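A single chain comes next, written as structure tokens; it is the form predicted alone.
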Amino acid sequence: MNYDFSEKEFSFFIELHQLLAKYAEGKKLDDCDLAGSENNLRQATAMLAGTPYLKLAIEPVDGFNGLLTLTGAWEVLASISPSLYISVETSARIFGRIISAWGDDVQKKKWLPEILSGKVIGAVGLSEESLNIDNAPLATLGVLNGDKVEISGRKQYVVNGPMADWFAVVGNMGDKPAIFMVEKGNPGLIIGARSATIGYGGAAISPLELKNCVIPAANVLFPADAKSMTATLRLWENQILMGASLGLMKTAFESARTYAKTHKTGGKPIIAFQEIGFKLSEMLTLFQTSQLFAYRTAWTSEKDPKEAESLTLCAKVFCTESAEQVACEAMKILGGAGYLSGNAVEQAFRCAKYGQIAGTSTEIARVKIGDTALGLRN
């Protein structure tokens, strides 16, 4: 197993960080109104289209190792702006992967170039009554009528909902799982108001409803392995949430370290106090262990996909819980300065919890991991 990055990959990460840091200067990427969020997302995706970033894990990129390279790049973007990260990844990686993995040649030609060029923003409607789809069957239903399909259903927690150009809505058609591609403005597609959230303030999340929404039958995707469709979508979500956790830990740790070096009490920097050194040591240990866990998961996903699901659940639990712990310890180091609104540590602290309840929740993940350990899951 080789998780090392090449010089080309390291150069890409550095260039990506410089590009994104420059773009972020003077912008409110994680606390802005809807118009600001949409403008930021469209500008960022257009900018990223000039790099290999949007294509990673979707199309081969010479000299890069697919998902493994992407995991390193995820940390970069998520550390610059968690909100921009979750918005870009929903469009490029989940929406884009749906088309790449399950679209036919005509569907790929129609949507994939637009997504990878940053010209179109995608959203995915998966969750319904709650974030959990593991124990609740999908109620969204499409009915075929000639060359048209009429869809009815409701979706919650749709990232990019208020600003997407296209929606990949997951449901059932007949006795088969299906994904309905619905364009913004389509009659019967009702997009709810932007939801207020405690973290990821620059992302636009909303419910949506499909009320007798009619689309061409050619806009329906049928996964080849219907039984694994929702599991695969959850796998992709969990991978993205791991990347978010790495970025949050990087931001929290580096902010706390810088503060510890520069803030003084009793006439000396607080990093001189042993307790602060211990906290930073524990934070760095969790961060670097999470990195290695995420890299191993990415490598396994491409080399031995059958082993990827359980390993991804283990890594997702560890990384998301570590992100909350690292952000919490960073808040303690900053003290009052961390409690004041508007700093990077506060942002990481607010965002960290989402990773534990989104995708496969920590509780459900632990049940599935336990089943795997007992040999109850293949």
Second form
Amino acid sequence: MNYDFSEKEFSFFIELHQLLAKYAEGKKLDDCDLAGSENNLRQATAMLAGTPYLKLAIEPVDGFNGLLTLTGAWEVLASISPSLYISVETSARIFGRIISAWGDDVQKKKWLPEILSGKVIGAVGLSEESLNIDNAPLATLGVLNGDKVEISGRKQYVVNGPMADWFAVVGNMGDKPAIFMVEKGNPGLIIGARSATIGYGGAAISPLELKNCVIPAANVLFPADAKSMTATLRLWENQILMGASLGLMKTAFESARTYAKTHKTGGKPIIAFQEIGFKLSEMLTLFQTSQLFAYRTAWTSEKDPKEAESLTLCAKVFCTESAEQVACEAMKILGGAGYLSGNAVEQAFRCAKYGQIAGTSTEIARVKIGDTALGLRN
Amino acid sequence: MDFAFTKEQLMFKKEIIRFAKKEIVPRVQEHDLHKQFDFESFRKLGEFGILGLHFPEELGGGGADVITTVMAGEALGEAGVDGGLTLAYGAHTFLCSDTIYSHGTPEQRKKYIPKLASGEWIGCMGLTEPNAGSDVASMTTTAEKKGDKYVLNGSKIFITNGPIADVAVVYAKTQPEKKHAGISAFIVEKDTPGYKSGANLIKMGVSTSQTSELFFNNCEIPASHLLGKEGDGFNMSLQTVEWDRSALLAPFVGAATFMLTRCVEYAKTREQFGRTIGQFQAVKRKIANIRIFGEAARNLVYRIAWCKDQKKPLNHLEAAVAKLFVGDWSLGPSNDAVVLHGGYGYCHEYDMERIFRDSRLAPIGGGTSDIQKMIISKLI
Ligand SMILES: Cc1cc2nc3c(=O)[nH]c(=O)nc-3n(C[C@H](O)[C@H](O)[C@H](O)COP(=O)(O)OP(=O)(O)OC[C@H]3O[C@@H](n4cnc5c(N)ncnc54)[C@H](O)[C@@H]3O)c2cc1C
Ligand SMILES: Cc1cc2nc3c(=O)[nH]c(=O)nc-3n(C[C@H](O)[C@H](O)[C@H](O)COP(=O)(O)OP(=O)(O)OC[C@H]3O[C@@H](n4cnc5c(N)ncnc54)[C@H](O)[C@@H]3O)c2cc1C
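Having seen the form predicted alone, can you show the form predicted in complex with its partner chain?
Whole complex next, starting from this chain.
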């Protein structure tokens, strides 16, 4: 047993923080127009490519612990900018892991170096109107025609949709699950307008439509089976949402703590009042408990993936609900200043809600955790 | 980071669960109902080696590390041992015996630890007073040095094992004008003239543990019964916090697993509206909440244990976080476990109401949740 990150991991987190904090200086990373979002994402991804960050949990990195180290690093990036985090992670981690898990050698060679060097931005189209609990069949279909595949379908809420170079579109081909790699500008790929969201204002999210969209057959990936494909994609999504929650809690807690120590009423810093000091204690308790929960889940994912499935859902529910609670309490500590638009706590509050909706929603997660305990699913 | 238990630890946990289910659990309900201490179970805990697990073998202990010791507490909770017996074990082993072991002279250790580790003697610890609970430093029990004796005067309250203890670790002021620095710790034996315990206090939970006042009326003890040096008492009481936040919390973590198992069994068999209640999402939600709480709490408790094994100084912030979480966040899941069982959950026979009552001690004993928040808000 060991409850500490290694020296090497700690140094990496500190360096990452310094790098990103410097990059973020004077920038509005979480509230920008499409051009700004794209510019930030490309710059930040290229910069991160100079560190081990993008490779973690995709390729082995000497002295690091894959997903476990990554979870610590996630907290750093998500605390600097949740929007940048969700955009980078969708591209590097979800898109990247799709290639590394299910691509053949040629496909890996084609996309992985580009993604891991930050030269290419990826997006993933999974969600469909009918797909919510993961056994619903996907309506996106590919039809083989010689050495081409023609795809049709609709995807909703695609992060990086308006700015990605490549799209991994999840669907079926015949009776097999398939992932169609579609390049920006491919005829028949219709990218909807950027959606307005309450949080993650620096990320670009849009719907997609594929209408008689023809791609080379060589650009189709075939994961083993549909059930495990969707479950794996959801698992990755849930892990990323946990990481986001840690970053949001860090931002909200630290901002509130600083404010409570410096803002005075009646001649006293407000932390001296139990209503405030005790609130901070509860927030820290949720934050620390979430951190350990996320770390143990990441560790379990590497040691015992089967056991990790249900544990990840438990941790995802806990971390994302805690993030909302911590951000909500932080806002109250900041008082009127917290309610003004544009401060970090208000932004964390708006972003936090997403964690419970996206990935496996907290409702569906609880149903699944219950099912696992009851032996209704393995 | 590495969250793995060793093979030996996991095997030992299984053994304890098997032992507890066979030897202790069958008597839990009856003792809880009658609010009686289960001497036989306590003796069996001694025989199995649990009461002295972490003490060296030459003192009758098992030489176990902290993680294994904490795991024993979790295993008892998981097997379905009641919170009263696990509290009695905790107060005995960690608040009393370990204080003697950690701060006693070789003679004191030799005299007390083997008897306490075997369960031949029962120990208790007296810190809290009727007017000094959270504010420990305001205690008024005094110990006045007279020649080669100390004379104790005052009283203690809410003392676990008070009515049945053979030996007590008692905190008293040797310098009443001072606050924390005036507190010293003493060993007091059962039949010492001037020392008596009150009647068992009737409590809402942890009912099989016996709790009482301790009275000291010109109680003379040999000066050799001082633990450590005069004025060291408060720091000694702080040291027990390491055990309090790990080994004493562990049974609550185990109890969450016990509740989960029982709720699952019930939800699979109880039928309403033509199907088992486990098929209703509202029931699954309760099961999920219990699991989530148990998994979250476990990490916090073992973090304290691991740090102690590494000989790291106690991180008071992390310790307070663990105590606060187990104390305050256990209310929801233990309530869920009762409600999931419907009317049966409200009845003694189904164990859930007992766990609910027992778990309500978690935010009070050993420093209330408010005190944990006070500590955290000072340290941040
Ligand atoms: C900002 C944002 C970014 C996103 N990014 C991406 C992306 O990049 N790629 C992608 O593929 N997807 C993405 N998503 C989609 C996201 O994963 C879905 O929104 C999510 O899975 C929920 O689906 P839904 O919105 O259709 O809600 P629904 O599934 O319709 O759920 C509505 C409500 O009903 C509950 N519910 C539904 N079914 C059940 C049931 N069986 N039992 C109990 N309760 C139930 C839900 O918990 C929820 O409360 C994103 C979403 C958002 C908001
Ligand atoms: C079953 C049981 C077993 C016990 N076993 C032992 C034992 O073996 N040995 C022993 O020494 N003690 C024992 N205790 C005592 C226990 O440690 C105390 O009850 C506990 O520390 C609280 O003290 P108190 O009861 O005097 O409450 P008080 O300190 O009077 O507190 C009353 C309320 O005021 C709140 N409060 C107090 N101060 C503050 C503050 N500064 N800010 C905000 N809120 C505050 C508390 O949180 C609580 O809600 C036991 C108690 C119980 C119930």
